[in-house]
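Consider the single chain below, provided in structure tokens and representing the form predicted alone.
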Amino acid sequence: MRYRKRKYFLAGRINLIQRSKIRELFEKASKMEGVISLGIGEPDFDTPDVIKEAAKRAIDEGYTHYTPNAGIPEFREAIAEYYREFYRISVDPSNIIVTAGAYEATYLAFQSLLEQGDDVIIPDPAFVCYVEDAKIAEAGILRIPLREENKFRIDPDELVEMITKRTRMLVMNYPNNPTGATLDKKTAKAIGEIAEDYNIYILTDEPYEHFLYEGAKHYPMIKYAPDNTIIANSFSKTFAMTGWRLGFTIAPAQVIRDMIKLHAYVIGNVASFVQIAGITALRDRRSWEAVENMKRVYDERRRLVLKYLSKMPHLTPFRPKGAFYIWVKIDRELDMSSEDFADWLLENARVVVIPGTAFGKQGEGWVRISYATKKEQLIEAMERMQAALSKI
């Protein structure tokens, strides 16, 4: 009996997901040769040794084996400890879990939170992954819009006005990827009192807390919503280890138990060694003092790059006092859009900026530009830049 080839299909909801058009332009960029790249959003220094040694000694003293679904007891106490001495935040150690990156986080909170017929608010422009997680849920998504005028933060009047009886969560992000923009005080305790009233999640992506500049300060929203507020955050860019995977959510009572079952299923537990190796990361002495390191070397690089970028023909950036990223407005009179623009730097100058586009409708006439590149690489691009854009 012959059969038949069967049809194989995939899920609907994958459908749902649009490819980042980040890493689109990278493949793009990587067939082309002597380009820099100013787009990656990862350190490039490398994870402070005292850290590295101490995944070794993990490994040699037998840490490879499971552990608690929600993390190591100790690294949990460390994560609320580090809540306790920075911000003056008590954090119950049995409201935290540990995750593979601030990503696993935000998933576990869209996954937990909403389902079909809840609304999700989502700034915009905002990181790329708030928007497809939201439609993995099948909730609906409204966008809030950042605005230069406003400094890039949300607008509590504005909030307001969008939040109705689907609306289920509001996601924040400060500092801010892409603008590079900052929370004030007054602000953060706004949007606490709102998401209280009006009985919301606020989802709250923190990873860049500790890369503040020009006397900014950061205001977990934690502090002004408790029992409101989930927490994303990684270990990814304050200790340069993206490569480790190693995140952390903080959840209310009634959110963490359920966010701890489906955690359960999605990856069991972070690895072992990676967990002690974040404890070395909280308490030693030394591993913050290579954090103090990145950041003077960032600001360095963001006060080279705004220099260079204040006195270029059609580009006009905002001072971002967060993160490492450089938001950049192209002039109207380029004709060009936030994509084609891109494209062109692309083609001219062998540089790569990530389109504003990218980061939802709000990006349009925008770039991004991170600074998380070695100085000499900088310069070269910005020099490479100029030289094309003065040619226009």
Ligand SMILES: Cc1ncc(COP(=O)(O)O)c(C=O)c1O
The other form holds:
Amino acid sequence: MRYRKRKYFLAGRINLIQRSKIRELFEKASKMEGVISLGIGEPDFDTPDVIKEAAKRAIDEGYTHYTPNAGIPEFREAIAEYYREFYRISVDPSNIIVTAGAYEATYLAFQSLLEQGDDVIIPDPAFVCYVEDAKIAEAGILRIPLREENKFRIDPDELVEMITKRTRMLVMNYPNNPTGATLDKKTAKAIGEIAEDYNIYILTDEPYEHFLYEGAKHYPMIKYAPDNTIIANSFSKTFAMTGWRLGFTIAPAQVIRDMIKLHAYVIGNVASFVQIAGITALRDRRSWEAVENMKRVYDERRRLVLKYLSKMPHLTPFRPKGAFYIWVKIDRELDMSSEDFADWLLENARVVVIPGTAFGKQGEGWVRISYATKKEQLIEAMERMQAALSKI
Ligand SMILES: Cc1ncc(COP(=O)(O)O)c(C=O)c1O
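Alt. form predicted together with this ligand, vs. the form predicted alone above:
First the chain shown before, then all remaining chains and molecules of the complex.
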């Protein structure tokens, strides 16, 4: 069928959203041969077999119907159990909604908590969805810079300075995309206290909580401001389940009540057999063994890429202790913007990296490298970069 030419009346709201600036880079790369992409933000591992088998079994057993909007009770129990076992945090299953990934969880939080006249503080740089979520919620956006000298942690003093009567929410994301930074207890505590003192929400997006290296630990913000914290979390990274669209949110009862109203009419519920597989992911020892293995491999690659980058001319990496990204500073002498550099690298080394400005203004002068790519590819990409940069 061909659509006739006609005038379409579209809601202006959607124009508030900016499509990713890096699409052009990917489009250009897709037309070139032999390109290695270090731009990918998803695990290259396959979902552990034990989880796949659980989903197949669930379909055969008839988990093909609607479930309660908030999710299958046993699955929500398993999520609560997980917080108890890993972090000694007591969460009531009634405070959990199973969502279509962390994307949905953050969207629900923005829509339920913010409106015109409210401000949200979003780090700069930050993962791309928060700013777009804020725009659709018509909230005012303030960016708090993350600085290298603070190891890309939010500076509590700077945060206090930014808070006004309009401030409703702070977004946090540790281990961090794009910097690979992790949180420390002192900062977590200080931010928790600020959130309580000024009564602002913390929306904390924690999908990389298991990818930690060099002894780094995870400090879930719910521990430090339990009444103010909304968690967005996901199975996407931990269990290499990006395509399954499985995540959850944890929030205080009043907040959950509002979030579920929206969730019920947009998603209804996450696929029932996917939720059943989620129970296996959390409770079966074999899925955790797979997570440990992924973590070990990521760490090997992280060290490998850092080793190359530390010797490479014109680039200086920040040493990350979390997630699967490396945030790399471009030498000022090169006189190239992040976008120019990414473009230059694609042309001259056939390697894709993400310009730091995709994550905010503070990303100028930086690029993000993902090591969620096979070792051989990483080595090849590093050698090509080394060769290209040595010629400058
Ligand atoms: C920080 C962060 N939050 C959320 C997401 C979205 O994850 P999900 O697949 O759970 O929706 C991503 C994906 O890259 C991410 O990096």
